[in-house]
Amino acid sequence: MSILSSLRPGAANLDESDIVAIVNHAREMPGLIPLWVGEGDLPTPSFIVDAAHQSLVAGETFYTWQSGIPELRQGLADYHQTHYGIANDPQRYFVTGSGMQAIQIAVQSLAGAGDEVVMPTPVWPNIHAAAQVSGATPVHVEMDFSENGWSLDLDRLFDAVSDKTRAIFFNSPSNPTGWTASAEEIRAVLEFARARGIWIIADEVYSRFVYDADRAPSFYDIIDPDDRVMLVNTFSKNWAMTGWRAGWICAPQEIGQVIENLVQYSTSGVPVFTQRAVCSALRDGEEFFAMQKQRALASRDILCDGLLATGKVRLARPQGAFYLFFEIDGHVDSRDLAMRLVDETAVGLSPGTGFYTNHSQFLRACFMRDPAQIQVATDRLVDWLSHQ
C-alpha cells in the first residue's frame, strides 16, 4: 500500500481546484491583472488595521471565548438588527476563523459518511470540498442560463432531496453566477426544508452586494428562531479583510455549544485582535464598504459592455456578488481557455471547469477592483477576441 493511498479517500481525493492551479501558473507574471480569485485591490482600511494593532499593543495574545468576544458577538447582533430588522440577540453568533470555517462547521455539524448535501450549481468548489472532506455527497442540481441571466428551478432542487438529505446548501448572490434568489424563492425552500426536517446552511456572503437594492432578500427576513438554518458570512469581501480569516455563524441557540465544540476542536477560536478589528469594521465601515459597492457596480458594466460589443461572448449581467460567468463562442475547455488567456494578455481568469457544473466552458471573472484596472484588463480581453 502507497502513503497516499493509506489515507482517508475523503481527504485523499479531493479534487485539486482548478482556480489554484491557474494562480500557481501565473500569479508572478508582470503586468498580470488578477481576476481570478473573490478579493477586490484595496488593502484593509486604516481604521480597521488600527484596532487589531491597538489590541495586539495592549497585550491581547491570549485564549479567548470559543464563540467570539462578547463585543463582538453583540457587534453582529447590532449590525443584523440595523440592516436586516432582526431581534437583537448576541447569543445567536458566533466567531469563526473565515467564512470557509463558518461553512465546514455548518455541514460538520449536519453531515457525514451515508448523507447527502443538495447544493445550486455552478458553485464555488470550496462548498462542494466541504460536503466530501465531512464524508457526505454533494449533490448538484444544474442551474439553467440564458440571455436573460440565471435561473434556478425550484422543482428540479426539491426533486434532488431523498432520505439521505441532510441539508440544502443555498448560495444567494451566487458565486459564480451572480444569480440572486428573490423572496419568493427563499421562502418556497425554507417552507420545504421545515416540512421535511432538514436544514439549510445559508450563504449569504455577497448578501449587500447587490445592485438594484440595499440588499438581497434574506432568509433573515423569514426564518423563526428556531428554524433549522444556520446563515454563514464573513468578514473578507464588505471591508477587504480576504487575508485576516476571519466569519460568522447565526444559527438557533440550541446547537451554540456543538458550535463552540466544533470551534475548540479545530483552532480554539479567532485571536482577540483580529476580532477588536472586525468590531471596528462592523461599527465604521459604512462608508467604506458603500464606495467599494459604487466600485464594484461601475466596474461591472464596464466588463460586462466591452465583452458583449464583441459578438463574441454570451453573458448574463450580474443581479449580485462581484463575478461575471461568461462563455466565449468556440471555446469549450475553460481551463485550456484560461491558461492561454493569462499568457497571452495577462488578465487572470477561473475556468468553470472549477465549479462542478455542465456550463464548464464558461469563465469567471471578479470584477471588484479600480474600474480604471477593469477597463485596461475589458481592451486586453477585447482585443485577444479581435484576433480570434
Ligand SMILES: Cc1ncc(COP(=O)(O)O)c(C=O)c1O
Given for the second form:
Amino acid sequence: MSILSSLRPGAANLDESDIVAIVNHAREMPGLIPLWVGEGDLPTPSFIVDAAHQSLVAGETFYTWQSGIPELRQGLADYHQTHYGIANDPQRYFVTGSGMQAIQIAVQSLAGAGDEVVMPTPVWPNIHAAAQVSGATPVHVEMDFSENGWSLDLDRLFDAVSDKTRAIFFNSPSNPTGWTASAEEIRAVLEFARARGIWIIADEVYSRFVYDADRAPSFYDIIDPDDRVMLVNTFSKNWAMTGWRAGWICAPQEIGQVIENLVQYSTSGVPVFTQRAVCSALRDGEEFFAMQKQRALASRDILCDGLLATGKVRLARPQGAFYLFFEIDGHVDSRDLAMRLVDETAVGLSPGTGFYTNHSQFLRACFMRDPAQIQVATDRLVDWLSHQ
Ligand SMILES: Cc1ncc(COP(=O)(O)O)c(C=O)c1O
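If the structure you just shared is the form predicted on its own, then what does the corresponding form predicted in complex with the ligand look like?
Next comes the full complex, and the chain you just saw is listed first.
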C-alpha cells in the first residue's frame, strides 16, 4: 500500500485547485500581471496595519476569545446596522480565521457523510471542496449564460434539493460570474428553505462590490434572527486584507456554542492583533473601500470594452464582485488556454475548468486592480487575440 493510498480517501482525493496549478506554473514570471486570484494590487492601508502594530507592542500576544473580542463583535453589529440597517445582537457574530474558515465551519456544522450541499455553478472551487472535506457531497446546479447576463433557474435549484440536502450554498454576488441575485430571488430561496427545513449558507463576501447600487440584495434584508441561515463573510476584499486571514459568520445565537467549539478545535481563535486591525477597518475603512470600488468599476469597463471590441469573446458585463468570466471563440480547453496565455502574454487568468461547470471553456479575470494596469493587461490580450 502506498503512503498516499493509506490516507483517508476524503482528504487524499481532493482535486488540486486549477487556479493554484496555474499560479504555481508562472508565479515568478517577469512582467506578470496576475489576474488569476481574487485580490487587488494595493497593500492593506496603513491605519489598519498601525492598529495591529499597536496591539502587538501593547503585549496582546495571548490566547483570546473563541468567538472574537467583544469590541469586534460590537463593531460587526454596528457595521451591519450602518450598511444593512439591521439591529443584531453582537452575540450573533463569530470571528473566524478567514472567509474560507467561515465557510468550512458553516459546512462542518451542517453536513457530513451521506449529506448533500446544493450549490449553483460555476462556483468558487473552495466552496465545492469545503463540502467534500466535511464528507458531504456537493450537488451542482448549472447557471445559464447569455450575453445579457448569467441567470439561475430557481426551479432547477429547488429540484436539486433531495431528502439528503442539508443546505443550499448561495454565493451572491458570485465568484466567478459576478451574477447578483435579485431581492425576489433571495426571498424565493429563503421561502423554499423555510418550507423544506433546510439551511442556507449565504456567502455575501462581495455584497458591497456591486456597480449599480450601494450593495447587493442580502439575506440580512429578510431573515428573522432564528431562521436557518448562516451568513459568511471576510475582511479580505473590502479592505485589501487577503493575507491577514480574518472573516466572520452571522448565525442564530442558539448555535453559538457549536461555532465556538469548531473554532476552539481548529484555530482556537483569531490573533488579537488581527482583530484590532479589522476593528479599525470596520470603523475607519469607508474611504478606502469607496476608492477600491471606484477602481474596480473603471477596471471592469476597460477590460470588458477592450475584449468586446475584438469580436472574439463572449461575455456579460458583471453586475457584482470583481471578476469577469468570459469565453474566447474557438477555445474549448481553458486550462491549456490559460497556460498559453500566461506564457505568451504574461497575463495570469484562471481556467474555467476549476469552477465545476459545463462552461468550463471560460476564463476568469480578476479586475480588482489599478485601471492603468488593467489597460496594459487588456492591450496584451487584445493583441494576442488579433493573431488568432
Ligand atoms: C465567494 C468567496 N467566498 C469566500 C472567500 C474567502 O475569502 P478569504 O478566505 O480570503 O477570507 C472568497 C475568496 O476569494 C470568495 O471568492
